[in-house]
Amino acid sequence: MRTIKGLTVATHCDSAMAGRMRIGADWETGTSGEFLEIMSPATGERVGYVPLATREDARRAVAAAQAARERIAGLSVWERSRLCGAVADVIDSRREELARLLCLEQGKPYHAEALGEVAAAATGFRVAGEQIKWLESASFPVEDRNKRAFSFLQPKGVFAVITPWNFPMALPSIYYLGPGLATGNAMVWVPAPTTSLVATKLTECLEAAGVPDGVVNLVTGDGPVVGDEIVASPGTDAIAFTGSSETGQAIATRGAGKPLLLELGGNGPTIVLEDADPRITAERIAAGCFTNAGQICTSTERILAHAAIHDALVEELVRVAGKIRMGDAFDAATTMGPLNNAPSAAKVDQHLADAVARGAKVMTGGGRAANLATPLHYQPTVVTSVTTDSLLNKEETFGPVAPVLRFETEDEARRLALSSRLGLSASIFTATIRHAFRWAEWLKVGIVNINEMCPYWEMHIPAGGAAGTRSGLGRTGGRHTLLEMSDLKTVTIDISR
């Protein structure tokens, strides 16, 4: 027996429960036979199986995804917008459904926010048909009195989509599917193994809703495989990808200098100056690192206090911390749900041995939480004493952890803030205006928040990586990913003859 990312490899499966990947009108189990056993990690239950896909069964999507594209060109704005719309209507029809199946497969509770995701996927896709109807391009003033010369908006042709599995339904949705469809973009998508079933049930959504065949393709299995298939293949024109920031830089490598669309890890720090209100301060701290249990790329991963309300935030953060409720996935008392994986819950693991041992001392939490259903389940944790070498610093938990920074000087917070070369989101907490903004102007981060949460952003925002960083490249977010997704071309016309 075999794993893959910690999934079990399985020659047989009750086809049931199976799931499949479509590839051009087909929907099917591809040439492997091969399949990925997936197992709840809110309650330990058999879920379901996923396709162990083949890089010939890619070869196979990205030559659908060529077939289709001029047919997905071909339509205008308003029919693409209409197609979005369905889309969204389609998802709302189904949304206990596939709530039901992201909260069993994820481990996202129910209640609590595996509804708002599968809201989240519909808003993603009515927001990208919306706006492109309004994405106006421009005519430029020229100097010869004959000529005139205008831009406009194409798509670029047949995209990589790689997804992660913290976000399964909103994420694709959001970022790259509702906007690829209203560009105009044929694409071939690999979703995260271990959120690859409800792949399968969104794009069930995308064909009831009328997407023609071959414009969104599914390809499942293992990343290294079929995800670097469709990165490498000259089928495919430009990449789009969420994860990490390794996998990032050898996505972008293996690309081959397409065009690169990528939001990779975050760890920018939230700053809290000594005249922040600890008590709401705290409050959206913690809503920024245990919502998702942790796992959104711009969780507040580290918090820099100043010395004069360090011990009363920390304080404040081990009551809030005390409020959070796991447990049944379904029960709607339960507010945080489990780590997606053994290999994420083991990378917490580590990062908090190695903070211990550097001396942190952990507040409240600390560990897996016991007589859960799954050893996923991890406790909210506050940890002081953080120094700036230790992994909770450096590098991107992903996990329900609050690690604090005390600092007592201004240049003190500033090299703090620069001892990770992460740079995707940040913080600010102050009553000083003048402060919020000299912070948020020499942060080097993609987006910061003033007196808010990390993670806190609307689909229409532009966020991504600062440049510099290794957190990405270009832009997610309304207009902003349409541009990302589309050619500029411009036309001169000579009226002279």
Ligand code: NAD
Given for the second form:
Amino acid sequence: MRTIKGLTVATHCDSAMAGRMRIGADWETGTSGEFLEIMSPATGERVGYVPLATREDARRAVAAAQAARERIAGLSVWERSRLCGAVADVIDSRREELARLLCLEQGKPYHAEALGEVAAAATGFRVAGEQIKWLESASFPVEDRNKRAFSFLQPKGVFAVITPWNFPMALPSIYYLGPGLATGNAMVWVPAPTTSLVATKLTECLEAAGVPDGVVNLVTGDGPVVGDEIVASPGTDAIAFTGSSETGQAIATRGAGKPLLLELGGNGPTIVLEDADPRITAERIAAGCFTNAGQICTSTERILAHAAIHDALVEELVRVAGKIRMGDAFDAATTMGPLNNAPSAAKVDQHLADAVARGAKVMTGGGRAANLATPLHYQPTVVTSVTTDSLLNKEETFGPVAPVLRFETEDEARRLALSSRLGLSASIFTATIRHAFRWAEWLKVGIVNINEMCPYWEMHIPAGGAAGTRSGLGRTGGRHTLLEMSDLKTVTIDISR
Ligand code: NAD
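What does the same protein look like in the form predicted together with ligand NAD, given that the last one was the form predicted on its own?
Okay, now the whole complex, with that chain kicking things off.
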């Protein structure tokens, strides 16, 4: 039995449950005759099948995008803005249906998280459609009295878009599809295999809103096959990718020479100084660790606590972790869902076992939750005495784990903060503004939240990896994504004749 990212490859499927790909004007199941069987991490039931596309399918999608590029680039900015608004309206009108599928396929609880993610996807299209209307470019004073010079923004052309499974509805919408449409690009989109049914539904929303055929093409399947094909293809002009640092590295190599917008992994340190309030700090840190079951690129991945506050903070973290409820994904009382897929859960197991072998102490949780619908449910976990050489500290865990490291001096805290090569987000908890600012300016990350959890973000705020880390390239957020997805063209005019 062949599996991809924990999903079984099937040679037939119940057509009533088949997701489809969209290439140009057509909805289709591709040329391989193979499908991926999507099982719900929340309930264990079969949710459906998605086509396992071939490189040839991906090449056809690139050709369809090339054929459509003028169709979207030729619309006025106001027309593209209205198109984004129309997509948002369709998403809103299908909110419950989309949230239900998101809950089943990704695993996140329907009430606590899935409904909100669908709303965020709609807002993502609205924000892109609004911001593009007010994005001005410059004219330039010049030396020659017979010349005039100005610049304007143009689409880059055809974007290869590859996305992960943690926010399969909101992330593609906010990061790439909304801004891509607003800036006039055609796109070929490869979503993560485990959340490709959600991608199919989102693509249906784009069609229903009147996005021209071929402007957004959906190809489902194995990333190293179809993702690799669209990255390396001479038919794509630029690459937008969100996923792990390792895959980002591979993509940067395969797509060398093309503009890259890479949003990669994080290992956000949260620094808790001795004058922070343990109770409020623990509430916020726990939200940063356990929201989306810890599967956020900017999750609170490690907590560096001053020795004077360490014990009180840990006690509060254990208390807050105890309030989290797992269970029926459609019950309003459920606050945390399972991990999305088996390889992710195995990675959390591995990181915890490694930490414990190096002397860490599990204060609560520590493994899979028993008696739930699937073994992908993980207990909210608090671990102390984590050593710097452990995987929990050095690498991204991407699960509901709060690893705590103790420090005595600021120098020691800085050494701990630097002991991971990732640099996406961080937070500082303190009552002293000058300490907060010193840390904020010093930390090598793209976004620092003071007295707030690491993943706090609003979709018009720039975020991304710091230079010299393995967390990415470029910035997403509002006008910053629009600029990343555009080319600045300068025109000089001679007015002497
Ligand atoms: P992943 O890198 O395994 O996969 C991401 C996507 O890349 C998937 O669609 C996958 O099919 C595709 N892919 C895999 N190998 C490929 C290849 N060789 N060529 C082209 N495409 C390929 O990551 P994941 O496990 O799906 O997602 C979790 C990761 O994403 C975490 O590291 C997380 O931090 C990161 N992430 C980052 C952000 C951000 O904004 N920085 C946001 C969300 C998630």
